[in-house]
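In the block that follows, a single chain appears as structure tokens, in the form predicted on its own.
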Amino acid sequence: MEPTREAATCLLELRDVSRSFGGVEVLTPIDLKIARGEFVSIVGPSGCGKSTLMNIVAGLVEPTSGRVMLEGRDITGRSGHVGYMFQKDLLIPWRTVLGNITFGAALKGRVSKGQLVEAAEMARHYGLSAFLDNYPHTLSGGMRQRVALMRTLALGRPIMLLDEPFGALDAQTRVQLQQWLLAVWAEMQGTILFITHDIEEAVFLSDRVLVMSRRPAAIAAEIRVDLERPRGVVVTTSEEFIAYKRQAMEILYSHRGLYEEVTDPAFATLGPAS
């Protein structure tokens, strides 16, 4: 069964949630709800403040004004509540497979006989099983990736936070650790917040796109994204996911106030978005 939106009740809200960084602004005033068992995709320019809202919403930065609400608890400015997942892997290099998984569970103290089963129970659901008593460094990028999704999985929380997790990977293997990922959504009726810089990937992955605007950062525009699930690479050739795809570069590149001018020449001549 996978994950409901229309029926879905309100599982992370923003409020008048602004920043600014001495005397500097950086997100204006943002609001914004996202329903229990949505994927919605954070998309926009780079350094427009896309990782300094998803740091408010991990409790890791105080806004300057609004406040961050998770199932109707305020948790401004405290960590803790959910689950974070940055580009980069930050796997502890003398900590197995195992170990990495349950770290979470080790920063409160001893990792109980359950835990430990129940997290190679998961390398086992997800491919990993042979590779519970590897370090990091024998592993391959897209493995590495997997170990930290499990990681930030065996935290429990009811939202996983996901900064560019695939970034720095290559084509291929990034287009299969989509698919993997959608597919662990799918299965955990999860909730995930998700920023990358790849349009692509954000139709692809996402119930909605947000668009942001160049700082002080607005969400410019949101993007409703009604392909069928469960998705496979084949749709990112249909008309459909194409048609989101440019009305996303459309905004992203033509629309006033985001971009100070159009570097892109390929994107010259397309009219201001709908």
Ligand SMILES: Nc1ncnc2c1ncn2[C@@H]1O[C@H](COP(=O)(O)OP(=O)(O)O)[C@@H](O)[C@H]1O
Second form
Amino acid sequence: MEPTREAATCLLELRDVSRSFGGVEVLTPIDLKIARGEFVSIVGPSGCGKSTLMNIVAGLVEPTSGRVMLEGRDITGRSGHVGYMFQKDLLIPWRTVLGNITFGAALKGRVSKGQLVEAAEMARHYGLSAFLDNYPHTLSGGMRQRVALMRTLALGRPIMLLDEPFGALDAQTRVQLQQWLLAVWAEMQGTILFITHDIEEAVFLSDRVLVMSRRPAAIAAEIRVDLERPRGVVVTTSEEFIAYKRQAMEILYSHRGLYEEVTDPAFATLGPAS
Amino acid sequence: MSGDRTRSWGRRTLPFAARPIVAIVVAVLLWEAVIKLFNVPPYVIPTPESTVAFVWDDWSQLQPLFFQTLSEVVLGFLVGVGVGVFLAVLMSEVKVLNTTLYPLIITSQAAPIVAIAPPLVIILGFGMLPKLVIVGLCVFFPIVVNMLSALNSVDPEMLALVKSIETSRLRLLALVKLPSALGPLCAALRIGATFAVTGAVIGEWTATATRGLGNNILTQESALNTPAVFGEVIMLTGIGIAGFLLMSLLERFVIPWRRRSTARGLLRSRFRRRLVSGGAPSVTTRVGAPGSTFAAGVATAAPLQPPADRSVVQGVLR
Ligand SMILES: Nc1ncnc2c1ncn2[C@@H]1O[C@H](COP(=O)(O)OP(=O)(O)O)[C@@H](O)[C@H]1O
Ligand SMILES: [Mg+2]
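Now show the form predicted in complex with this ligand, given that the preceding structure was the form predicted on its own.
And the full complex, kicking off with our chain again.
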């Protein structure tokens, strides 16, 4: 990956974005650039401010300072410009799967027949066709996440923010959905900003992994993952992959004050961050 | 497993539809038994037979009374529901009104309805109007309280999601808030349906210009015609029960997602069928790049393939 890529086609830019809640600094000024078509993950301990960062990008939370730029336009504090998938799937119980996927369109006005067909086509294309008429309560956790992701995708926004979308799934379903997400991303040629607390997930999915420090959070390190795509699960056992994972772990766990109580001898052998 | 067995045992011994009938039969037998056991004279408690006989024989005279009261119940109920829903939406949308109107609404219920009925009649006359107001007063309260709390407790994350997509206030109300309040509204409608009958009787006791079952009970009582009193009480009760059942039935129609696994009869179903029967190439071949493990990912999602028979899915999912 050429280093100039994000400079050339920068889609989302955060300039000195910080946020405090009641005098407590949660995010220290953060600079971040995401190129069109990139898959960027943010890993960090829970409570460090990852969701807050997402909320700022989505325009749901005003940053205490700084600007959010999308395609060169200032969208600070303005919602409705990005696709945002929350930690909870937030499917609407009274809408069918197809109704949920077209929920964004419904919020904009009447859903046209064309939009319905288009959404159904998309859902079928990504493997959801058998459940289009189902109400969400009949779906498994993995299916619900797929529908929630389709809904976010259907918004047609230039970037998708995914906040720990697979956090509540069992390991097997999670791996399936990771692969599914990569396939969707590759096909849509979309741009994704992905939050997780799972280092392996971040390395497996991303072009870049940003490691966040504990509160007040800053981006402690950036790891460029140059693994070949498309990636299969097997890649997670390769030496390269493990090296990336180790690098991220070293940063995450050696960062001063990250986990006050980490005394696990397994990490004692890791040594300081390079 | 044992739970399943108990349930099927219950079904076999007592079919669902028969249960209320059995309960009614038992109640009537108890009524009969009390009269026999304690030797109650008929002018104190009439027998079930004489009560039924009264309603049967005098139906032509009771009919106009019945329909008078029924119309008070139905119209008053509609007024109460309309006012209740309107107030709930207004108060949840305009926070200032929420805090201003709530004390007034509670006051309207704290004041005993029997005590405020006479002044209402003096103000509004002896016609239908005061009855609608009294029935409405009884009905609107559970509606406002239930619906307002539902409208105000919509998942804040859901609201954040809607905000991140962006919409108008009206669409937020129509697509998110109101549907999420339907369950509590239906519960309140059932309560309101039974309250409405009490309201109608109180209204009739206060204003006697038009004759209904309520004020006829007073007339019959003073004539010590207890079979008539009992018969009319049973008719009034019947109105309340019918209202309750009707509202339960309504709930099944307005909240289909509670008991159904799929939406049916919608335009959407036809789209879906057309799309599926269109012989779509499987996802595996279209999305999975050669050598990608995505193919494996889809294979494990194989149950996504449309079943030959839709009813199979529906059957499995309740
Ligand atoms: N609206 C808020 N008011 C006060 N504190 C908040 C608010 N939102 C988040 N926080 C605090 O900010 C910190 C980061 O929260 P969050 O962004 O949800 O963390 P993460 O998603 O990384 O787990 C937490 O300590 C939380 O208590
Ligand atoms: Mg979070």
